[in-house]
Structures are given as structure tokens and as C-alpha cells.
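Take a look at this one chain, the form predicted on its own, written out in C-alpha cells.
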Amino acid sequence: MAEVAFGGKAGKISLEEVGLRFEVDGEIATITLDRPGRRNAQTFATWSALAQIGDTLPQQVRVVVIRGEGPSFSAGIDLRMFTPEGVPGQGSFASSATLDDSTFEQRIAQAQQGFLWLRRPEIVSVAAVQGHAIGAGFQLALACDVRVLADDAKLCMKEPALGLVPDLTGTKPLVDLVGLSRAVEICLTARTVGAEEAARVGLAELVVAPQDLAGAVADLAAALLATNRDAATATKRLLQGASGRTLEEQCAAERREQVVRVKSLFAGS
């Protein structure tokens, strides 16, 4: 069971009820968005459950794959959240709008936790994207370290067209990957970015035929696992910090990490 928070209340609800599957096979964990009838639309429960998976991830896991069941990765926010009735047991945007600012921001912060843990240096997260990755779906893919796209993938940052902003940690990786100007254009037009363009502008590391997506992700996971675990963690940590450091600071960080690696490998030999 996963502990899921709805509007400040906590209750027990299974991942199946949320529309997620979580499986661990050795060092690989797979999270499947499993609401194909709603194109894997996401709710507050989805984000809370993702956060709980991150909090309880088995220590041996090194690679986390996120995929969607059916023809779409995720069509984004469940549109019932825009109705007065909302999603049963979870409320709506209208009910959230009655909260004071601090409480509302805290609720968003809790949702963001479902995405932030995917950047942890001790894991590599891989988004396996087919079909639609809209809004929250696009942001979930952006939260991952690597994106493998089927050639039918369609990415779209829909929130501004709905009067909202992207608030599920997607704006920074989007700017980091494509630059400010292209990010502004993609978000404010809310246009669709196809798989070919995604690869060209840096939003995808690999594009394959839909029938080859699972195999390509499995091959990538195997290649990632072939690298020494501690070296992979240290290297990802270095790469993540690089953009915020000067060259001199990055060189110092490299020295510190390398001292630890060499001593770990050769001290006492």
C-alpha cells in the first residue's frame, strides 16, 4: 500500500487504485502509468504515490524506468480537476483555490516531490515515451535523466494554454536542454514537438520505432548497469553540479571525487 495525501488528509490507497504499477527486477525498477482508458492522466494521487515510491525505493535499485501503459505515455493533468466536482476524494482546482497561499504552495511542493527524487545521483532515471506526453506527462519525462522516444511521441507543454504554469519541476530542465528562447516558444505556443524534432533540440537521447521501445530501454538499462555503481553516482553528481560552478570550482570537485574513487579502488593494494 502507498500512503497518499489528498488535500492535507492522509489515507491508505493501493498503487493500483492510483493507476500505477511498481515492479523491481534486481537493480532495475519500473514504474508504469496504468490508466490507459484516460491516457494515463495524472492527479494529486499520482504525484503523492510517485513521491512515496521515491521515499521507499529499494536500496539496490540503480535504474528507474518510467513508462505508460497503452498508446500514450501520459496526456497530462486529469481534466476532471478543472471541473467543480473534481476527482473523487481529491478535490479540484476550484477547491484548491480556496486554500491560503502558504497551504496551496505546500500542496504543490508535495506534488513536486514525486518528480524531484528522479534526479538523485545514485540512480539513473529513464523515460520510455510513446504517444502523447502532454503537460504533466512532458514534465515527468523531463524529470528523468534520459528520454527514449518512440517515433510517434508527441511532447507538449500545455499548461499556459490552460491558464496555468508548468509547476511540476519541468521548467528548469526544459531551459537547460533547449535554451531559454526555444523553451519560451515551446511553452507559450503550447505546440506539439514531434520525436524527430525532440531528438534534434536535445529533448530525446534516442528515437526508435514503437515496437522497439521496450528493447531499446532494456539495452540502455543494461549498459548503464555495466558501469561501476559508485563511479556512476560520483560522475552523475559531478555532471549535475557542473552548470552551477566555474571551471575552477568544477576542477576542484573533480579532484575531490577522484581522490575518493582512487582510494576506494586501490588503497591497501
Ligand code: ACO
Contents of the next structure:
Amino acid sequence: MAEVAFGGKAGKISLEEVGLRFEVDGEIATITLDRPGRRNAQTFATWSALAQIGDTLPQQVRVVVIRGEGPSFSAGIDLRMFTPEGVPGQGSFASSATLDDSTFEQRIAQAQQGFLWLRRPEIVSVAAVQGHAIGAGFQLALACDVRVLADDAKLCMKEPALGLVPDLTGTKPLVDLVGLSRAVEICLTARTVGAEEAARVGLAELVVAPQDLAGAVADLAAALLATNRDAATATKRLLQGASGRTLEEQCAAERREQVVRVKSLFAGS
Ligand code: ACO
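Now that you have shown the form predicted on its own, what about the form predicted in complex with this ligand?
Below: every chain and molecule of the assembly, starting with the one above.
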């Protein structure tokens, strides 16, 4: 497996210092949250580095796997953000609170960029989740197209319990997946959703034993790569647009995509 050098720095911090690993093996890229001693807690530098990985993703990549090292996928935002000292070099919520609204919103928008690229039609993103996925960890899993859970997975949208809202792109996919009522109940109780329930309510496509997680994700990646690349991109684009279109509009979108597919496959044959 080729280790790909991170093409630059996240601010002045290297990927390793941020606690991320990024590896590319052919058409599969794997991003590993790699601070197991802190349960893969995330910081602004994590999100900035994720955005840079998205910006510089090699063109051949079709599947992006996000996984966590150690017992937890991710325990969410680094709790040092809640202290007056904050995270060294990255400030704290107290320092963010001194920013004017527009600058602060801009900072959140930058963080959201670390998550949004995972929805690109050209790739399929897969979260491989074991143990805790709390707050930003849950939202990172929600940012992916598909979630494969170990049966010890515990999902929790903790933000409201801490006086915050989930703001790392997670609220829309959560509502899309489980519906408004269930999303309200999950978020406003900040309760833990186990793997079995996650599969039942649509938060997981697959649940496996922890020792089978890597193998299940590898099998899924292989199955995804077996389809025609351009057809996969066009189909994902169609599916993503479906909820915002009427049936007639969706049928028209299907026709447009199919004309392109058939011409590309059969024109001149
Ligand atoms: N930020 C910083 N450090 C963390 C975090 C975090 N979010 N989560 C865990 N750690 C650290 C702990 O302080 C501990 O460090 P230490 O060994 O120096 O004492 C180490 O990781 C291991 O944590 P434990 O609590 O001992 O691990 P355990 O496996 O028993 O529990 C759990 C894991 C349940 C995830 C627990 O650590 C926890 O509740 N963490 C906080 C979760 C949280 O509230 N996150 C914020 C969500 S809101 C948001 O993301 C916006």
C-alpha cells in the first residue's frame, strides 16, 4: 500500500501532528483518525486537514474509507476547546466567542468543508465505526455515504447536552436518514444509539463483529469498485438529487443522464 505524502500542511501543522493518516491503495483512499490516546478527538486542525485531503484527493480514487484507530471511532470535539486555555495553537470556545459573528461563521464554514467533500458524486465515502462516535465523531460518520458499524458502536449527538448545536453538517443527513421525529428525539436527549438500533433506523447499512469490520469494509469497497466508474458517478448524482425533485423532474434527470451514458458507451459502435 502506497503511503501518500500530504501535499502541504494544515496551517502550520502536519497531518501526523493533527492525528490523521492518509493512505491511497489504487482506487481506495483510507483516512485514519489516529489519536487513540484521546479517542480520536477532533480539532479545527483535523477539519482543515480533512478539507485539504478532499482538495488534493488523487483523481483515481473512487472509494474513501474513514476509520478510527483504537477502541473508538471518535469521541468528538477535543474537550480542551471548552477550557479557557483551549487547544494549543487553535484557541478555545471562549476565544471564538470574542470573534464578530461573520468571522466566527466563516470559521465554522471552513470546518464544514472538511466534511462536505465526502458527498462528491465521483466518490463513495464509507465510515467504518467501532466504539464511540460522539458529537463531531457521529457527524463525521453522517457525512459519509455509507456507514459500516461494529456491533459495539455507540452513536451520540452530544452537542445539545453541552449547550451547542450540531454544526458539522450532520443535521441534514440525520433527518434524511431517520426522519424529523427520530432526529429530534436522538439529538435532544443526547442519548446513545447502539449498533442494532442504528441499523434498524437507517443509520447503518451493515453491522458486523468488531474483528470483521476491516474485512467488511474491504468487501464493500471491492463491490463498489466493480461497477462502471462513470455510471456510478451519474447514478449517485441522480440519487442525491431525488429528494429535491418531483417525480417528473427526476424522470427528466434520469433521461438526461442516460442519454449521456448510452452515447458514451455505444456511439459509433
Ligand atoms: N477530547 C479530548 N480528550 C478526550 C476526549 C475528547 N473528546 N475523549 C476522550 N479523551 C481522552 C480522555 O481525557 C482520556 O485521556 P487521559 O488518558 O489522558 O485521561 C483518554 O482520551 C481516554 O478517555 P477515557 O474516557 O478514559 O476512555 P473510555 O474509553 O473510558 O471512554 C468516551 C471513551 C466514552 C468516548 C469518553 O472518553 C468520553 O465521554 N469522551 C468525551 C465525549 C464528548 O463529550 N465529546 C464531545 C462531543 S460534542 C462535539 O463533538 C461537538
